[in-house]
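In structure tokens, one chain follows: the form predicted alone.
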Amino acid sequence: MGIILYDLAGEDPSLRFSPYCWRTRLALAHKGLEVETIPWRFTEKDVIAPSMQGRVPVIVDGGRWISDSWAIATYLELTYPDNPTLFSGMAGLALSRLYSAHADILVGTIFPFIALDIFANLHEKDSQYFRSSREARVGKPLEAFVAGRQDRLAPFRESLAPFRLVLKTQPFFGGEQPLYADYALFGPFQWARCTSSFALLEGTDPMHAWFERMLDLFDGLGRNAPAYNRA
């Protein structure tokens, strides 16, 4: 039996949109591991209770429950050392931790652009939970939180300048081939792509070209996912 992945889903069970689950999905594909993905929703915390927490991604591997995308990645690297490496050594692991931290920040930065779009895609049993928990977090209605997003787009794009500088000399953040650093940064942009028609990246942006390359990895795993922008 292969690995089981609990993967955040919208009203449509095929819509998988968690930025952190996408990190894990690409990490599993990179390792070449067989995986069964199970759609999971915010209010189904009882389903993943054996993981001793209430968020996904969660994997089950041979009866062992592992949660948190970073913990899962390091577990896969240690448990399957003969499969392709996610980090390319200890130095790469340390640098991937930095990229993962940047990706965590991107999640927070992108959320004000797509919060209301995420809400529109949720299963009815998740809608009230999502609205109440996120509005308590941001201190205002989702509609007010997202208002004026077009005006905030240019500063957001400018903030990506360090990533563009890296991509001037190499196709992936991992170098000539993608590594976990790429999967971590891919997650927030795929999250937006799967839930919103709002374009975060310009077509001429090197980040856009990188994202397109990422979508085509592993026989189009990212590109073939249900999304608002299938191009």
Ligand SMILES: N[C@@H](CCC(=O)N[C@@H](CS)C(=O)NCC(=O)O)C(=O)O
The other form holds:
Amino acid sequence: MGIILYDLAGEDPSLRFSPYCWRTRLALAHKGLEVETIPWRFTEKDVIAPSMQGRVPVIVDGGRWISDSWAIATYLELTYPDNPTLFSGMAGLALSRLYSAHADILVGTIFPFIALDIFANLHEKDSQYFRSSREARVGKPLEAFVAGRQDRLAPFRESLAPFRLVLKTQPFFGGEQPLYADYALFGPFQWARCTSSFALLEGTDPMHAWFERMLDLFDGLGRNAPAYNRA
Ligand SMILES: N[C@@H](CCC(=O)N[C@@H](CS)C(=O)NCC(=O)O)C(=O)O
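Having seen the form predicted alone, could you now give me the structure of the form predicted together with the named molecule?
Below: every chain and molecule of the assembly, starting with the one above.
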């Protein structure tokens, strides 16, 4: 049996939108590992209780439960050393931590743009939990938190300048081919793409071109994933 991935889902079970689960999806695809994804909702803590914590991604591989996207990536690299590498060696692994950390920060930076859109996509069993836990975290109603997002777009785009500089001379953060650094950064942008019509990146932005390349990987795994109802 292949690996099982508990994957955050919306009201529509095929809408998979977690920035962290997307990292894991692409890491598994890169490794060429078979995966069965199981839709999971925020409030289904009991389902992933064997992982001893309450967040996804969680994978189960031959009876072993592993949580946390970074721990999963390093587990896959060490457990399947003969499959394509996610890090290109131990130095690559060490350097990828910065990309992964930056992607974690981006989750926080992007959230004030899409928090309400995420809310609109949730299963009803998750709605109240999401609103109350997130409002407690940000200290205001989601509506007030997201208000004026258009005005916050320019500084957000400016903050991506270091990434643009890298992409001037290489198509992926991994170099000629994508590595885990790319998958880590892809997650927050795919999270926004799957839940919101709000355009974070300008069409002329090299980051936009990179994201389009990422969507095409693995036979369009990212591009073909169901997104919010665009009707
Ligand atoms: N550091 C974790 C973060 C995982 C995380 O925060 N996952 C979110 C979904 S995007 C979650 O499961 N949240 C559960 C909750 O808020 O109750 C990782 O890298 O995997």
